[in-house]
Amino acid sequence: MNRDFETIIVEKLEVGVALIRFNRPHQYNALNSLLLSELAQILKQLEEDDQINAVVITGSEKAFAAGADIAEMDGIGAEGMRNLCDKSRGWNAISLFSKPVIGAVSGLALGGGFELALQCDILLAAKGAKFALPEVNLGVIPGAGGTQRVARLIGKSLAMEMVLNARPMLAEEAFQRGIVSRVIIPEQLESEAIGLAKEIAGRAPLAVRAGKACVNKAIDTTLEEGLEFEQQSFFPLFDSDDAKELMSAFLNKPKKQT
């Protein structure tokens, strides 16, 4: 695995887990084209690595990512921005990754940083972490899925407040709204995320990937189409070695003495 990156740090942990850490501390992990390119590159490598079954993505204590790098966008115009986004494959690399991704957010997750976090399959947040889509303050809107993903999660009215008026949301409210699944003290955030990733990585990988694909389908399509997709994903798993071994082990485990 190529670990020679400038803007991210990659660690391959035990039990099938890789940790990706954004590493632009002086810029609060602002997302420039190099970081996004390196994120896409490492996720491609991890997609092809059969030893990795789950990924944790995190930043620093101060910031998961404080938005896109404004210095790259200033004065480039519509066509220039379109070209920049086309080259920055990392904007949708998380959403295209087939293995489970756990996001661990501490500090700021603003603009593009929030948009990347929303692509994670499970999102954990440190107490006091701040989420926002403040692009309107710069005369633009979220352009990496923020308007669509946040509206699906929290509904139209609150999404409008976040997009039209840059309304922030702290981790505790994000938990109540279903954006994050746990709020954790900052000192334990990374270890909790890694522990969860290890648990998932230890499960039947085909079932985990199928389950991820089905839940994502539920968000992206109608109930009828989602049910059909679930059925198509469900039946083939019964031919997998994991299903045969785990069901046999379940049936043959020793009975508890009463």
Ligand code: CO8
Second form
Amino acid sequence: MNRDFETIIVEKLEVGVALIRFNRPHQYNALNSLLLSELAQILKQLEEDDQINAVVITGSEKAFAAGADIAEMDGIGAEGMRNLCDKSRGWNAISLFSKPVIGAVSGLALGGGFELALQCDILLAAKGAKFALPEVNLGVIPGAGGTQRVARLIGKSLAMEMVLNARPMLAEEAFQRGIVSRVIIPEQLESEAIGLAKEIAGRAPLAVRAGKACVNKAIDTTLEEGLEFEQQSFFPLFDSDDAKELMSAFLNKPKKQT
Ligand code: CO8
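Next block: the form predicted in complex with octanoyl-coenzyme A (CO8), after the form predicted alone:
First the chain shown before, then all remaining chains and molecules of the complex.
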């Protein structure tokens, strides 16, 4: 357990997994600038930590995060908000992280909380989890990628309902629409997320990173550019020790008796 932080709890688990837990329980894990700075700081450390190959990000049972801290934004104006976001750096730290990130959402993922969840590579939700972009209720819009990522995931009409009218979405619907890949009972959310992270952390790291980069590329570019990117990522892997060892092990495995 790392005690260097005030608003997040960090645990490095065996076999290459780090768990980051948002920890502002009274405020439903509202994302203030301290939490966002701490998130950026720990992700930078984990990026450089050779022992860590995957990360799980979670909140509490009642909230992943209830969005940006409204008390910090109230009355600060456009320039003030720009400065606040620049200073805290955490709003895009997950999307810039090169290792796999699994988001485990229980309870509320609202506004900026949903936007951070959308930056995770794989998203798991507890039954009853609720996703929404309620910024319009405050006279603003999502600003950490929410409008772009949601529209790409669920299409224009539904994205418009979420952004223009704060339409909420429960875990089961988020699963049907491809926002989350599993819906799990709340008591098992964390162990399932950690289990998945451990499995991925145990795989060939260069292949995992290349796969992550390629799938992300698919979302933000044309098919032609994406295919080119995949080719550039694919061939170098054949020089890796992992590829050589894993292919050779496959070919040399004991023959099945027929
Ligand atoms: N910010 C600050 N404080 C919050 C927030 C928040 N987002 N959410 C909850 N809190 C605080 C409340 O103020 C309250 O504190 P206190 O007891 O000291 O008054 C405490 O948490 C408990 O909240 P409630 O009393 O309201 O509890 P309820 O159970 O009635 O309701 C809710 C819980 C549903 C979470 C409700 O508090 C709520 O709707 N919160 C606001 C949700 C919201 O609007 N989120 C969007 C914020 S805007 C945003 O995220 C923009 C992102 C921009 C990204 C920019 C990138 C560049």
